[in-house]
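This document opens with one chain alone, in structure tokens, the form predicted on its own.
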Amino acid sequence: MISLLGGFALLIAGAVLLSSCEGPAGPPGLDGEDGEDGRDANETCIICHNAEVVLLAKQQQTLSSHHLTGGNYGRNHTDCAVCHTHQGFIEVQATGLLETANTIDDPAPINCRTCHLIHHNYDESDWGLVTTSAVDLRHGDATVDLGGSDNLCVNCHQSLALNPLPVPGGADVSIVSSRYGPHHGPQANTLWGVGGYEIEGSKSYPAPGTHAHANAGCVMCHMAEVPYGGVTAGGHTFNMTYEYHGSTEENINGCVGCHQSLEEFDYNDLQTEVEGLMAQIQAIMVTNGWLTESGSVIASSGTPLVLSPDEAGAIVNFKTMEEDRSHGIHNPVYTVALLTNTLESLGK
């Protein structure tokens, strides 16, 4: 009987031998096709995969993205998925729908692939983008076109209808959550000047999507040209402020264009004028039981926040602006007469 001791010495032997021989060379495999243009494989792929380091570079922007890092796409539910996942996003602009058929499983933050066309045609168009055609807002009875890639960013960053919706002359409302509201993205909105509650006032309310922020969009400012020192900002980052040595700092590089003169956001003071009426109406607003310290409608199923649809319509007015986060510089002719006469209607 073999011993366990040479029946391993036999098998390593034989695996000795066996790596040691070579049989005869298989045939030769189909050579790869060609591009319909005549490139071949290595030519596709050098279009993107080269050695200029642009690729890196927008990857590594992406990274200081909230797209991207957020965290936000944890919302994968059949209404939210649409905006704060990769998939959902894709699966409507396919369908038209504004929920997903489903839940989405194992879900991606917004990503790359989101909004360009990687890997759909291996050729220059692969920049392109997912959609640049105009749209017809959730909440303000507008289509909303801002020109070629803009258009990419209202589908997202817009107003969510209202419920219940204040009338002006209608009946009360009665609000039974406490984040009423427009929900966290309303730029486009604001941007094109539509979606507020427009209570009659001092203050005229300009045609919507006639200002010149509405003519320049969105990448002229939140893609703008990278800051020096400032890789959190400008380009693939959307971010318009970043860390500098300690302090915040503001990119302005898409600004100067038009504004030479132009040191910071707060030009001509609009951020300060509009802060000041903002804060105005937050106190009124507290006061009269309508809104937390921190900003929460205080209001519940339970207990429900009737208002008038003009005192309904203030709340909406006050968080558009403080979801907007712009201080006004989104569209500033609508933003001041929004504010305004809001907090005239408050009776201040």
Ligand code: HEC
Second form
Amino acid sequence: MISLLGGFALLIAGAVLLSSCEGPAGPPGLDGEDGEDGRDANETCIICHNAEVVLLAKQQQTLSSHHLTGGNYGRNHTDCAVCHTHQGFIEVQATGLLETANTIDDPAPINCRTCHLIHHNYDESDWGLVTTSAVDLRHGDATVDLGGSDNLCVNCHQSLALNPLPVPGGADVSIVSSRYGPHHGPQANTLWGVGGYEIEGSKSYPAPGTHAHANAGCVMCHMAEVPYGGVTAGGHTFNMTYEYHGSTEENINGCVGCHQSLEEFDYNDLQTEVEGLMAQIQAIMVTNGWLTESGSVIASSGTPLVLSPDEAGAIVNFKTMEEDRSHGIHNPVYTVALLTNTLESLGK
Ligand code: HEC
Ligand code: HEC
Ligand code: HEC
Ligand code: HEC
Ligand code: HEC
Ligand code: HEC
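And the form predicted in complex with heme C, for comparison with the form predicted on its own?
Time for the whole complex; same chain goes first.
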């Protein structure tokens, strides 16, 4: 009985101590022996640098991630460095601008410190993400909020502003680049369901942000559990597919929590349908002399491609879904609507 009461008193004392932690900061404790740089000697490096292999496992995974291996971190000009270099991304998180002030010297690829606050406080809070705020898209009138960690990805995986921007009912546009389109990573736009050129047609467009996959966010699918035998997918590889015994396998670990019967990405033949629509659209655009067989726009500053807004919008839609590279998975309903209506507008 006495020991029980004693235990209770300890509990209460503990609770008082704990709750006092939330009050105003108390006086500083005794200092440890400081190093020459003035840092406390009793810092907590061992929270992360210890006998565990958490760091090693994550490092190995990032070595299979295009963030580290894609090789495009040499894109260090002010307008590219914001997404392609570590330093550029960190700089614009502070300035809120869309470009860096200068070209980035000694560019570094996207790494632990680009996403996490590593070596800021030297405690667990360093695992916090550099940003989790909602993002105002560069193209498409929307603020995307995937609700936390996923917003980090949205900063970089979004369409660039279109130049020229076709406006429904507006003037003809003059395209002067073979790379006309949203750039390579429009995934946040497609996931949210914005930024396509919404041509009227037999399918209606869902309201932005309403598909269940936007709720899933990037992390649930791309950072799902690493699959058996496939250490180059899932987790910090961010990859959806991996090579195993000579064939390309899909990591469905992130899907089966919601789709119990799903065995492949081409669930209910969605990807087959999307690829069919894409092939028909591309064939027409090749015949029209707008695209090459490999999907480049046939345009240059010397020989501009002048099109009506709807025609240019059709190219935008095709390029957006091509660059999205999920073959409809990011937003099944929006993708099918956009491509079906695009095909109809091209006279099919
Ligand atoms: C919150 C976890 C965490 C804490 C706490 C932490 N580190 Fe690190 N440390 C990391 C990570 C993550 C890396 C980068 C690994 C990579 O880039 O692959 C790293 C890298 C390093 C490196 C390798 C060189 C470099 O800069 O990349 C050294 C040395 C290092 N830390 C020392 C320390 C010391 C000393 C402390 C304590 C004063 C400390 N770390 C506290 C997570 C931590
Ligand atoms: C700082 C900008 C930035 C952030 C933040 C970012 N990415 Fe990336 N991501 C890139 C760039 C740039 C590439 C291409 C790298 C290259 O080619 O050198 C890329 C590549 C990828 C790839 C590989 C694409 C391929 O070609 O196979 C995937 C998948 C990916 N990112 C998913 C994510 C996810 C999920 C998140 C959020 C957890 C995220 N990214 C956060 C910029 C970013
Ligand atoms: C808003 C962020 C952002 C900006 C700004 C940006 N990129 Fe990218 N870029 C990405 C992302 C994300 C990827 C990877 C997409 C993927 O793999 O699906 C990428 C991929 C690339 C690739 C690889 C394409 C491939 O097929 O492997 C090249 C090259 C590239 N970007 C060049 C540039 C250049 C040049 C600039 C500046 C004029 C630039 N990017 C500006 C986000 C951006
Ligand atoms: C492109 C961004 C990105 C990069 C690069 C990155 N991380 Fe992460 N990391 C994340 C996100 C997002 C989460 C949160 C995942 C979630 O919400 O479940 C995370 C979670 C973690 C966690 C939490 C534990 C866990 O398993 O969920 C650890 C530890 C971690 N990362 C370590 C690292 C280390 C070490 C590196 C470098 C080798 C690294 N990360 C690189 C985005 C990144
Ligand atoms: C519902 C699950 C899901 C969500 C949510 C999701 N993705 Fe994907 N994503 C996929 C699948 C599946 C593929 C690959 C399809 C294939 O290979 O056939 C893919 C492809 C990609 C690719 C092309 C490279 C690759 O790995 O194949 C990038 C880059 C990408 N997604 C980034 C993102 C980003 C960034 C987000 C969040 C804004 C996101 N995805 C949200 C499932 C998802
Ligand atoms: C958070 C839960 C969730 C996750 C995770 C998720 N899905 Fe879905 N998915 C849904 C819901 C709900 C729908 C139905 C929404 C709608 O289209 O009306 C759906 C629709 C789909 C469709 C369209 C099906 C059809 O009949 O038209 C496909 C394909 C699909 N998901 C594939 C995937 C794949 C592949 C993954 C993993 C990479 C995945 N989903 C992850 C919830 C999820």
